[in-house]
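First, one chain by itself: the form predicted alone, in structure tokens.
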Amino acid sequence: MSGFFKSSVGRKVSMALSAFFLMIFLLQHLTINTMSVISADLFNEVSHFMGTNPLVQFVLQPILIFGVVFHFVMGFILELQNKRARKVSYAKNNGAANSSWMSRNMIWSGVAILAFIVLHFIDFWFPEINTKFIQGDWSGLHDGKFRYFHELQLKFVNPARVAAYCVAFVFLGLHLAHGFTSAFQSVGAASLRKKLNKVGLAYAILVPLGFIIVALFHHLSYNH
């Protein structure tokens, strides 16, 4: 198995297994942002059950957040070795001419993406594990009514946040525009690739769009 992450293909393989995870679970969290647009109520309820569920918390969390670490790890180790091959083939080749600019510049969506996901762990996660491990409340309960709902339009509030959600989902459209293609083609899905590329397109600007239209919701409902 260690002889597995060590090679180039496998590394790519799983680099593409962890990004199919990640893929899977942005639908997952974008269809519950939803909700905040459809029905206080019902994103309270779906909050309250992903909040308390002892699977989600306990099994599937722990998951998610080791895909997350193992796919950004596996992304900066992938582009050190590329860089290393690049030192020979640029030599011979103009590598604008051979690969698209997302392509050459995953690494600085990806940085971009990480920062992200720091800005977003200290708006909601790390509250969250203060309330549920620290402070020891389980209910999901504050005054009488779920906070959900309400905590997420408070971080909506200031301009210069919700700009700063928007250029990040931005910067995770383009590194989706490559990076779904790029997946399929590490586990020998090539074959596919002018199918992937449509599907791949419409995925990376439908899934950030939809991001940032429930920041762009909340900023402007409670402002107004």
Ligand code: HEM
Second form
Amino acid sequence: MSGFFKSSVGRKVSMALSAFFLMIFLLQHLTINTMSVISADLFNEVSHFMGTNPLVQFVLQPILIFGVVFHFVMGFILELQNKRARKVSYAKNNGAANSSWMSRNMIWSGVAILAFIVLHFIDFWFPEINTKFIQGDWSGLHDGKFRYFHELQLKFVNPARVAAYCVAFVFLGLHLAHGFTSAFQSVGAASLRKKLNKVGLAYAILVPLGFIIVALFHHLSYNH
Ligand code: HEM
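Could you drop in the structure for the form predicted in complex with this ligand? We only have the form predicted alone so far.
Below is the whole assembly, all chains and molecules, this chain first.
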């Protein structure tokens, strides 16, 4: 098993598998966030269900956190490995001539997303862990009402945070524009290349755009 992760192919395949998992998570995350634009009550209900369901909290959430960490660590290892390979066979890889700007900069778009995740966890995830696991409050209530929607809106009052989030979502789009098709190629779906390019581009534009709309909606609609 450890041999699999040490081989170049093994690393690429495991990178692709964790990418699939994270891309499914992104769709689920966007779906729930979109509910906050449609109806505060719906968003509150779904957030409470997800936030208190034992399967989500004690099984899916740890798997997700592992998936995020795994993808970042493996991404850095692959980048180092590719750098070493580039030094050996430079003639094979001469930048723009045989690879796209996005594919050569996956590590930088990845670092931007990592920075976003740190900020995002400070904003949402750590307070949530604190309320539930440290203070032991699983009620989801504040002053007798569900707290999720109001907490979400408060986060998007500060324009600097909204701007930082939107810049990060653009980097997410750049990362996905190459990552989507690349992940399918790593698991041997190269024959579908043309179709995958189209679906991948649609995913890479629509998903980050959806997050941008959610962030801007809450910034603009909040009544002080
Ligand atoms: C406007 C956009 C977004 C909003 C409003 C938002 C909102 C939230 C909220 C409220 C939580 C806390 C959930 C909980 O633990 O109870 C959360 C967690 C999380 N978010 Fe986001 N998010 C956004 C964009 C993103 C993006 C683009 C990513 C990934 C690149 C992301 C990754 C995560 C992760 C990994 C968690 C922790 C896992 C979890 O417990 O759900 N989020 N987000």
